[in-house]
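Quick heads-up: it's one chain on its own, the form predicted on its own, in C-alpha cells.
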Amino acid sequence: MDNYGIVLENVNLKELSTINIGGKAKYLVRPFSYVDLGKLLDFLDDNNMQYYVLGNASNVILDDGYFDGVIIKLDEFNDIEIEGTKVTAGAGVMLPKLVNVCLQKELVSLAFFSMIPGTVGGSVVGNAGAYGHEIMEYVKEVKVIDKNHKIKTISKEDISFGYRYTSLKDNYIVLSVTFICEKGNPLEVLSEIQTRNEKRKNTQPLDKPSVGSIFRNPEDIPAGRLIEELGLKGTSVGGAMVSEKHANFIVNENNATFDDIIKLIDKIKKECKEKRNIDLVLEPTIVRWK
C-alpha cells in the first residue's frame, strides 16, 4: 500500500476524533491522489479488506474496539482554485480555512460554515449547516470516484438532498466540490459571523470533546430544549455527560467509551419517547465495525 500514499499502521482513531472515542485501525492510509486513490481501491477489493474514509471525525461516533481494516484519509486532496464567483475545493479542505481564502476575494456565500470543523468532502457528504443555511445551497458539482472506481463529476441537478443528507453518501467518494459564491463585503459578514460564533461559544460546550449536536430538532421544540426539561442536563452515563451548557451536546466528559456514549444516547431517546412520545433523530452517524 506504499505506492498508494502515506500509510500508517496501527493508528489510534481516538486521536483523530473530535469525541475523542475510538479504537485502533491496523493502517491509515493517505492517498497523494485521485489515481492512487483509485489504486488503493482495486487492492483493497482484490485483498478483500474493508475500508472506511474518514473525513474530520467531527460529525461521527466511532467504535472504539479494533478496526481489521483500512481508514482512507483525504487530507492531500486540499487544493483551492478561484475563478470569478467559481470555488472549488479539494475533499479534504478544512471550511474554516475555505472560509478564509474566500474572504479575501469577496466571496461571502460560505462564510456562515466558519466554525463548523469539517472537510469539505464530509461536510457536503452530510449536507452541513449551519444558521439556517446548508452547504448544498452553493454546490454547483461535485467530483467523485463511484463504485467502479471510475471518476465523474455529478451536477447538483443529479444529488438528491434534504436536511443533513445527500445522496452521495454510500455511493460516492467525494473528491472534490465546486462552489458558486456571490460577492460582497467580507468586513459586514466577518461583523454578523462573529458575533453569531461569539453567541455559540458562550450557548454550547466548545471546549469539551463532542459531535456536536446530538440529535435533529423536532417539529415543535428544539431537541435541546426537550432534553432540557426533562430533566437530563447533567446525566452521565461512565465517562458520558449530557452538557450543562447546551443539552442537545454529548460531551466526552470522562475518558468515556463508545458504550457509554450509545447507552446516554438510548437513555434519552428513551425519556423523550415514554414522557413526550417524541422520536428523536440522531444527527452524528455511528460506526460500529462489526
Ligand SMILES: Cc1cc2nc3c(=O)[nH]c(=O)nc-3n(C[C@H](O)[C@H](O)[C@H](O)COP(=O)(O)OP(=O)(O)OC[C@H]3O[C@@H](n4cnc5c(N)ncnc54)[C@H](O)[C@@H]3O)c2cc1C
Second form
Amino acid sequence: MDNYGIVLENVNLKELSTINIGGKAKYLVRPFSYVDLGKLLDFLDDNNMQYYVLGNASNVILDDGYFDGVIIKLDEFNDIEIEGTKVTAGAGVMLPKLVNVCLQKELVSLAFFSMIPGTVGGSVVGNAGAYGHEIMEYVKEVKVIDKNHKIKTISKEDISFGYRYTSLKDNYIVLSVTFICEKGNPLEVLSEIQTRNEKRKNTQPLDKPSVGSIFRNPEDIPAGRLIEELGLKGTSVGGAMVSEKHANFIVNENNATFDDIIKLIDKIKKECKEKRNIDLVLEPTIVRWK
Ligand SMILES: Cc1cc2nc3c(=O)[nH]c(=O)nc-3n(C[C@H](O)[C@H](O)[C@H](O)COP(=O)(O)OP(=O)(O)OC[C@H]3O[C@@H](n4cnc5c(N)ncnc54)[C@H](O)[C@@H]3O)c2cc1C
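The structure above corresponds to the form predicted on its own; please provide the structure of the form predicted together with this ligand.
The next block holds the full complex; its first chain is the one shown before.
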C-alpha cells in the first residue's frame, strides 16, 4: 500500500476522534492524489479488505474494538482555489481554515461554519450547519469517486439533502467541493460571528471531548431543554456524562468506552420516550467494525 500514500500501521483511532473514543485500526492511509486513491480502492477490492473514510472524526462514535481494515484519511487533499466568488476546496481542508482563507478574499458566506471542527468532505456529506444555515446552501458541485472507482462531478441539483443529511453519504467518497460565496465586509461578519461564537463557548462544553450535539432537535422542543427538564444533566455511565453545561452534549469525562457512550445514549432515549413520548434521533454516526 506504500505506493498509494502515507501508510501508518496499528493506529490508535482514539487519538484521532474529537470524543477520544476508538480502538486500533490495522492501517491508516493518506493518499496523495485522486489517482492514488483510485488505485488504493482497486487494491482493497482485489484483496477483499474493508475500509472506512474519516474526516476529522468529529461526528462519529467509533467502536473501540480492533478494525481489521484501512482507515482512509484525505488530509492531503488540502488545496483551496478561489476564482471570483467560486471557491474549490479539497475534502481534507478543515472548515475553520477555509473560512479564514475566504474572509481574506472578502467572501463571507461560509463564516457561519467557523466553529465546526470538521473537514470539507465530512461536513458536506453530513450537510453540517450552524446559526440557521446549512453548508449545502453554498455548494455548487462536488467531485467524488464512486463505487466503481470512477471520478465524477455531481452538481447540487443531483444531490438530495436535508437536515444533516445528503445522498452522498455512504455512496461516494468526496474529493473536493466547489462553493459559490457572496462578497461582503469581512470585518463586520467577523465581529458578528465572534459574538455568536463567544455565546456558544459560554453555553457549550467546547473544552471537553465530544462530538457536538448528540441528538437532533425534536419538532416542539430543543433536545437540550428536553434532556435538562428530565433532570438528566450530569447523569453518567462509566466515564461518559451528560454535560452539566449543555444537556445535548455527551462528554468523555474520564476515559469513557464506546459501550459507556452507547449505554448513556440508550438511557437518555429511554427516559425521553417513557416520560415524554419523544423518540430522539442521534446526530453522529455510530461506527461498529464487522
Ligand atoms: C465541539 C463540536 C462542535 C460541533 N458543532 C457543530 C455544528 O455547529 N454544526 C454541525 O453541523 N456539526 C457540528 N459538530 C459535528 C461535526 O463537527 C460536523 O458534523 C462535521 O461536519 C463533521 O466533519 P468531519 O470531517 O469530522 O466528519 P467525520 O466525523 O470524520 O465523518 C462523518 C461522516 O462523514 C463520512 N465522511 C467523512 N469524510 C468523507 C469524505 N471525504 N467522503 C465521504 N464521506 C466522508 C464519514 O465516513 C462519516 O460517516 C460539532 C462537533 C464538535 C466536536
